[in-house]
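The chain below stands alone and is given in structure tokens; this is the form predicted alone.
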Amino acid sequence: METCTLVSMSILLGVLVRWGVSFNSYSGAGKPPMFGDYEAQRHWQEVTYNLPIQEWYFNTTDNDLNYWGLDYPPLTAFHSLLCAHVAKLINPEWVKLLGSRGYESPAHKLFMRATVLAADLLVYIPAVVLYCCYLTNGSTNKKVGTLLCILLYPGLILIDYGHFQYNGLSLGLTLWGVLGLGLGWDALGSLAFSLALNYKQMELYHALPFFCYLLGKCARQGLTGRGLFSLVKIAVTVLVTFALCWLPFLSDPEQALQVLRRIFPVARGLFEDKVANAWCSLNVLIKIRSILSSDSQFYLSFAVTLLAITPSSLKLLKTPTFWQFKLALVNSSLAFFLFSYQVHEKSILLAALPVCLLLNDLPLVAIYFLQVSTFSMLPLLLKDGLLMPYAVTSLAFLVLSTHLLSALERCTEAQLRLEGYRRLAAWLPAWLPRLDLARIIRRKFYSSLVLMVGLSVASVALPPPAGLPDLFPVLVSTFSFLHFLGTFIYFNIVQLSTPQGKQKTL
């Protein structure tokens, strides 16, 4: 009862973050001609529910593709039509074809806010609720603590509830997934993974862990018997899903070739905006793309993001345990977001996952990653109105899960899994000194916290240099990225230098 009483006080405290932000603006609110991603996800409403499906990813009259032209997987086309039809019950005008664009209302606000909730209530908490419970080791107390922080991470928090999307959903069918497989439910695993695939394209940054980790597991199972039989279950699991999405494009091929065209846009170039990944990074010396043809960035990124997975899928094939599949999710993710095509700034939320998924194991350097998250798409937050919501959100944020999950209490060596450098360092010559790398990572995170608060200020109450105008929005990105890549090196550290067997929390 006790533990019933937490969880449910948990879930509540976390529905109320999320809708005390919601009360905020969100992404081009009042600012025509193009809006935001509020409009966005609105138009997608407008053309679902009023155009013929054979229409929905073709330039036409009444779809102008130059006016956010839906470029999601089918899934969530299928979401917007259902969102509505109960739009279309409560007030016609909200999706009234080509008469509704840039429709702003507090009731409209409020029924889209809504839809966002209940996709979290329905996908993503309960998906949060059952891996804190049933996965996660420790104390009640101790997975009641880890369910909070992950419910309470700003990052989705302010994307979802305060910028606008639902990312929720994708990242919730996914969490079903990681679900599934932890449970030792594959194909069921496999079923909700390929669903958040065929809601966002983007979801292919854990696509790799899924795949090396079950081919793995059947591998062991051995390929002529036992293994061979759940491969194949698996297989048609994930076909017959991915058909069924696809299904009402599948009868013309120029339908589905479109579909795929309009979910990788390779013409959009190599990042947009100010992200916080490698190749807007090295722009700030090299303009890459100056140099680099459209063709050429995008062949080195793939290289490049190939060689960076490489080695976190060949220990994960080889050892396919739980605990390896959760550092190769992080691993990928990063990998993607540091060095693919085409990142997002909120792309980060992609990591942020499964990091989330390791708070109760390596708290210190989650925290740490989760707080710099965030921090990362201040530019963006700042451009919706979102300042006291980042502000509020990331000190509780930083106060509670610190506090509940003891993270600075948490950061040995042993307890950083810091093994490997151990070992390495046993082989170094005598006069070479020995780092306390524990102690490093904790100066690190206290300096790192007061440089994030001393970068949030000086954005907000500081003018650029009349001759650097993004000054702030680079110097924020530079300095995630430089975390980022140092995450990402420490989580390959980690994954790679792990005994087999070793999986348990110490």
The other form holds:
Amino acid sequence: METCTLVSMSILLGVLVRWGVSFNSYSGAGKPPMFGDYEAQRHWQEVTYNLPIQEWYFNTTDNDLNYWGLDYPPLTAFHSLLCAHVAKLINPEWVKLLGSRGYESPAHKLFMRATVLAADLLVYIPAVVLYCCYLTNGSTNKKVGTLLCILLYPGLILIDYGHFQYNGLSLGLTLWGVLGLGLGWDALGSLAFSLALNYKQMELYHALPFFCYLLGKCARQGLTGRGLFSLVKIAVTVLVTFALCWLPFLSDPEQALQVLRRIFPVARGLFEDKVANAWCSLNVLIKIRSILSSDSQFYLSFAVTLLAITPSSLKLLKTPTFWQFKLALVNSSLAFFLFSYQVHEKSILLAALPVCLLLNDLPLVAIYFLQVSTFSMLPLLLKDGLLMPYAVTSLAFLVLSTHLLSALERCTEAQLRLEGYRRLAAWLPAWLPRLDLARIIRRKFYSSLVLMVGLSVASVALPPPAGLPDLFPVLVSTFSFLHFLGTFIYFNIVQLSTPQGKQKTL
Amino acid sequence: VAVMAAPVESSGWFPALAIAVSLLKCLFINAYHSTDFEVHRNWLAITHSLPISRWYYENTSEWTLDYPPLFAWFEYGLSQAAVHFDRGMLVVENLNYASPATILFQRLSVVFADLVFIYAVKECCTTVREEKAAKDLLRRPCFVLAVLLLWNFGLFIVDHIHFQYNGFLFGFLLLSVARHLQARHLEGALWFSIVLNLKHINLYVAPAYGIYLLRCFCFTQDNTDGSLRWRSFSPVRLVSLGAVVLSVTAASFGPFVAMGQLPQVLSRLFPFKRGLCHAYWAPNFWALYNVLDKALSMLGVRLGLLDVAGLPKASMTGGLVQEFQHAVLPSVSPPTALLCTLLAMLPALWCVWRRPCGGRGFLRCLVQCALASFMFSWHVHEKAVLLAVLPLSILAVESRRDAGIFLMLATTGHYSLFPLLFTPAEFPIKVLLMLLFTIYSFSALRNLFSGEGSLLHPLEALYLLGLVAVEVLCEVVFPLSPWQQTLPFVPLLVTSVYCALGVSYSFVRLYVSLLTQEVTEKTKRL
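Complement to the form predicted alone: the form predicted in complex with the partner chain:
Whole complex next, starting from this chain.
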């Protein structure tokens, strides 16, 4: 069958599933006074439409920052403004200043869902298609299989079309950046990534690999000759993009500073809620927030994060290949997720995107991680009433991805890129057992699946014990943390043990 | 569909395909559902909380039980599980009761009842003839057939969005077809009598079963030229066949016959008080007939041949017509419609009697009967087109000519189901699913018969492309125009008439193909 047919059918299926999920509830539906992310996005439309640009990020009588104040970079605000103009055309009630707070209706829900779909259709889905067509190896069937799996990754769908956010936009822009770098259009790639950064500050998780890859590449070309020229070209691109995005706020330094303060709310603490990162999991054992001052918490997390991303960044700087770049994206975003300050459970999507890009290369580990990443958001999804779509999309992803990518067959030690262990094993003392890593990973995969099903069922069906109301969320986040840590170590090993030469195709 | 990208060497594609589609069905639990949802909830309540003697008399809800008793038993069985979800749905007085648990239960019951369908599809796939097993899974007829059936657009939206149990019912029908193709006739007869007792719409295809079983099961031998050997009649077989059919019917209708309620049951099953056409005209012969009548009457008035005052009034307001008074052409009564239907079936039945051509000949006759009934029956629903589309899928993967007809009929028939989903939120779903299925069926069938010329005549392709224009006009342009207020019925009318052309054309083509096949075989013999 022609590639074109298969690709278009994958896209149709991806969109169909997205729209199917969108029939379900969203965060904060019918829950005054604060509602949820859905209301936040609607509120930003209201604010950006009705107030002059200078007031967007400031607390004024018409703009109560305590009620979902704008705390994303300017591009998000512009996007809200665009949506607001469309909303105004359909029904002015939707964006009426102050009068529209907590507005909910089926028609409005339809509109909001449609804006998410429009963003996906314009940015995320084309990027995924191009990535799979041009930057993955293997037969047509394999490429289309990867495409379908990426498009059906449940975590992103559930958060964007269930919970309600526009992650498809920021991740899509990042993916355009990856595409640009992969195809050798470095300036265009950095343009796209700068836009992503200006859409959502969390994209900083991906920033270091972009920086190191481009710098390393320019250094290869010689920092005195052609390399310098490319570096300047990229730097100018980035600076101009940033300047354009920030243009309205540059007139007054106070404006720009206020935006920055809103974007990076340092005062909010080391972590909130239950998130599957190191600090929250450590909190089960040591009440870290009561021992350390707020400042030392910040510096501690900063130092640990820096430590965690250094090896992969240095390696990428030394060998700036596309393969290394993809691995570094995973390692960097995971390091940030695990160790940085003020992490949300949804930020795991930032790590999930680069892992999706590795689906074709390391199917088993990637599927493993993606399953756990969806699972790690279970408490949030349950709160939003998304149990059914969660179960359905996770199961579908599991069945399809293992089947399409033959994940369980393609997992010898070499295919998992753990040949390094064989070499190491030769040096180990004889009394240490020689492990069959492939088998261990496969078994862990099965047992984790069983555990995830068990924990999901327990979270839904069992009332928590009287003394421990948060038992299940804590179990979920600790379980996920251990897996994320394992994945982080694994991908670091893979990245650091890849020999200097090119990536081997297996 | 997803598994299409499966690696060539992979096995286990069928379960993956079935699981994927089942999960997709579960995704639409919260989507729009039609009044059929309340119909089935009401039946659950009736069968659960009333004694059998009241089942066909109960009329608290306007949606009275009007399926045969076996289906009522099925609802009774379901209600035993429904108790554990929400007892509220089992109270007859709880009209339009739709709690989240009720919705979940009813939706899941359709998904699980479809297991019968999945099994039947699996059986059908084993009967597909493969000349040489293609290396590429995507080019294997059995794989294509599995996708065409499991991912059928019409079945998906009618069952899992609109809400009905057709998948379950078609499961039995396809199972019986598969058994006939495997030459296990008694079993085939058993499954057919079950499905007939579940939903009497299957009477549409009953003549095909009757003639074929009589010809090929009760007569055991043919003459050397393929004609019937009268002396080979086997009374034992006839008796065993009768025993199978009668015992199923007895189990279904028996209790009601014993209670003397048969007339009441039958009056519920065959409500001839309804009009010739359903509210939304099914795209069949009568839709064309109605429009012709309307056109003639308008022409007549314009030319002064007809008197406006003498015409039946406001015959098409709102697009929702129950009784349609014809102005120029003769009005149609139920017996006329029945006669037309039987006449339309007759040649196909005659062919199968003359030269049965094995299970495939029977299948062809079955499709022909289903389509003839769809074309000419009284008060046909648009969904009935699936009765022809699904069995035709089996023929489509085996012959190029049938593949072309299938594409025509399936695309037109499926498009004619679009008005079932009219809510804005569901609009993307029907379009996406339709595109998914249509793109797949075109590309897969073209691949199966690559190198044998194109499947469709350019004019046919043009007609099908016209559906896109119809869709854009009816659902995008028209609602924005001022006519939306004054002539709201136009989109339904246009859809119905345009699709009627395609369905009628397919009907004729199927007949031409059947009859010319007869002729070519005759000349071969000579």
